[in-house]
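Take a look at this one chain, the form predicted on its own, written out in structure tokens.
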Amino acid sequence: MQYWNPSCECMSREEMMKLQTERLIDTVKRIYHNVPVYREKMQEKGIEPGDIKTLDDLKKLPFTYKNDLRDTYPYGFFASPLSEIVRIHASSGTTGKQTVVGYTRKDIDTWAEVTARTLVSAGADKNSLIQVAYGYGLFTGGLGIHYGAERVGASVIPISGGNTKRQIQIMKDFGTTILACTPSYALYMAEEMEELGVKKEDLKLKAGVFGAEQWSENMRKEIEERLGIIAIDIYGLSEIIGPGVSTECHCRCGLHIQEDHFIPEIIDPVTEEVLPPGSKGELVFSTVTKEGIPLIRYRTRDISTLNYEKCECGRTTVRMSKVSGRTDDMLTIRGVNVFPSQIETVLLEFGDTAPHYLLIVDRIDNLDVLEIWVEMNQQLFSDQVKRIEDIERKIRKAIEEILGVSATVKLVEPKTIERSEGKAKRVIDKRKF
């Protein structure tokens, strides 16, 4: 089976562009009507819906950024009303506050609909063990790809992450066929197997669908010859939907866009221009399908470029390329997003320390680590070694407990950390992508 849905996959430019139009213009007049913020965006503009006629009138409504959501917390972009909301998910923002996203009963289905296109690039069929190892719950990488694999008829693993030993004995028990999760974990199972003496003939993977982190060409063929399969990039994000907006088929070219649901832009992220295809430039998503939490021209701070021409595999979807780097500063740390301000919410509560710190990340046996250097105020620095050693603890704990990832927190004299007359320089990231 080479495509799941191919009157959708492999629709003429001249059809995609006729169904995104219509499916533009119901959305608009949705959140117009539905979303306060959303009216006050367009009217502030001078924009009413009936403005909006071709796909070229998608530069003339505003953009949708993250900061809105979080502005608007928790349910302030929702355009369905919470009696029809089955579904609530949410991702870290730039504070405390989470982003809060809502899927109605057809958003669900949308959503395994696009996860199933993904799992079937990657060889997915009715007779496909896939086990799940991207993390369940509020983050949306496990029932994400969940959906996909029940739509498409093959038999779930829902695992989730995290002990290693048993997902390498399950894969080996059940006779896994299909591996999800982020691409830095599927390679430390590879070194995990090595030293349980597990070896990749034992297994009969085929495939794996990694994403939710940046990864290299160089990482893919390690996990390609460690595992002995061919490794699928995709991409997502909860706020346009989870996993499922992209994915690389066979031919690995770039990603297919499902782009009868999420129309694509490329801005120039300084001017917010609109780009023409093949320029580098930010990844901009409108939603056109979505009920729960429609968005337009939504800012993803991804860097990538777009490509029309038709694929060798067939499909006729744009492909976007691998995701390069990011416009702000926010890190992607073993599937979770963490903002440098985050940090920083969290160390003006502890009265012992300077407010300068560093965030070091760098890829240790294939798994991503966080270290963060704190300056101690002089008083701090001039007392107990214990006391400061119980500093760190509760600092790692506070981190951990919001940003639901482990750190190593290490306090430093004071004047360690290198000042700046400018921006500070609160990330180095040893990460090779």
Contents of the next structure:
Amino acid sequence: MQYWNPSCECMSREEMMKLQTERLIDTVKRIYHNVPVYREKMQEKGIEPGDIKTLDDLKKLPFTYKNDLRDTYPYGFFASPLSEIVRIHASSGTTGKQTVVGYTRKDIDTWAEVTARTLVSAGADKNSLIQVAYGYGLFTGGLGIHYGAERVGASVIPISGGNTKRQIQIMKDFGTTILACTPSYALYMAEEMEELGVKKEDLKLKAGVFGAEQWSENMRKEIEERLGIIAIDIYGLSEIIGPGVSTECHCRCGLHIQEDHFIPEIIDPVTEEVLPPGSKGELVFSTVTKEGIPLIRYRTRDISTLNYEKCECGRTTVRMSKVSGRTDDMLTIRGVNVFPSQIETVLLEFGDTAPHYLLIVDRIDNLDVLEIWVEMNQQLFSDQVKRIEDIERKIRKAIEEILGVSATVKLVEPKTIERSEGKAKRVIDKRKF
Amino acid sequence: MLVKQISVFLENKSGRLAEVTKILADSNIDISALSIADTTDFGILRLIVNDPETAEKALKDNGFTVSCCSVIAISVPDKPGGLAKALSVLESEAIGIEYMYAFVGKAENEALVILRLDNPEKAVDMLEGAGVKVLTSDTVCKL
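Switch from the form predicted on its own to the form predicted in complex with the partner chain and print that structure.
Entire complex below, previous chain first.
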């Protein structure tokens, strides 16, 4: 099976634009009438749904920022009543509050459709055994791929993340053909396999769909070599739908965006001007089929480029280049999005002013590790070791709860953390992508 | 009868203690007693000095995190059972000892001990009632 849905994936540009236009017009009407925040945003710009007639009018619409979702936490951007919502997921917000998204039954159906396209691009069919080692839960990774795999008719192994020895055992015994996880976890598995004496020849693995974090071509080569598979980059974010927004095909020359559902733009993150195809800038998405939480011109903060040329695989959908960076300070640690400002929220619980802190991220044996330096201050200090160790433990626990990833906390002397022009540096990322 | 102790947060890295003692020397501070509690990552230096206010200010001005608390200083006979007798008084009154350390002074045939207790005022009364010699700040600094 070459394509899951050739009529959409190989549609002519003309047809695609017609479809996108119709859907955009519908979506704009929907959000204007159902989402007060959007109505206000549009009124501020002096536009009404009737002003949106062509795809070119997209640029008249206001942007949606992650902080908009925080300010209207939890359901402010929902365009459907909760009675129509059948699923809720959440991802990291910029502070302590999560970004909440809701899916109607139709949205779940759309999601299964786009993740099915993703899996088929990686070579999946109904004979595949797909091991989903993305986390299940509020994170969209696990359940997103799961529904797509079922849609294709493949056999799903919903193992979720962690417990690497069991992952490898199952991969070998069950005959897994497609692995879905973060690329760094795939490499970690390869390492663990070596340790356990499991060879790639012992596995039936053919392909991997890897996403949820930034990775390099070198990492791809290493994964492909060590696991004997083809490694496919997939992209998605919960605000847009989750995994399934775009995927590489076997040509591995850009990720095909499912643009009948998600219209991409590349903008200059500073001037907010739309840039011509091929230019490098910030990726912005407008969802045009979603009911639960349709977002218009959502600022992903991911840096990429767009290529509208027809791909060798036969698909005509626009391709985005592998994400090359961020326009904000968001980090991805073991697949989890982390904002340094979240740490500040935690530290404020321990005093009136947050002490200076520094996140040090490293990749040791292919696993991301996070160390957080917190400068000792008068509020945290005590002459008793047990009190300080108690505070250290409480900070660590609170950070784990807010971030969703474990971290080690190190209390350091005041002024240890380097300041540039009075502003403390918040992150040192030692990982090489 | 309580003695002021200052505590300083130190990271476990070389040169930190030398730095503290230099700052104190420059401020003409005399150290009577000291102890260090250390963990893998950090240490807490505890000091009894002749002028705790000046010492605290000098260290803070130099970027150290400093706190001040009250401890008691006792002197016990320098012979077997000398300390045991004093501690049994605290135990009978269920006064908890957070930590303690011995220090060296010029007192002959006497051993000197600093105690950090959960109820220092009550402890002073109890110890003195039982005939244990509790030292004032002035005495400690002159030892």
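Since this is a predicted model, take the numbers as computed values, not measurements. In this text, rigid core is short for the largest set of C-alphas that superpose within 1.5 Å between two forms. Numbering follows the first chain given and starts at 1.
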For this session: Tell me, please, whether between these two forms the C-alpha of Gln43 is shifted by 2 Å or more, with the rigid core used for superposition.
Result: no
Exercise. Core-aligned, does Leu370 move its Cα 2 Å or more between these two forms?
Worked result: no
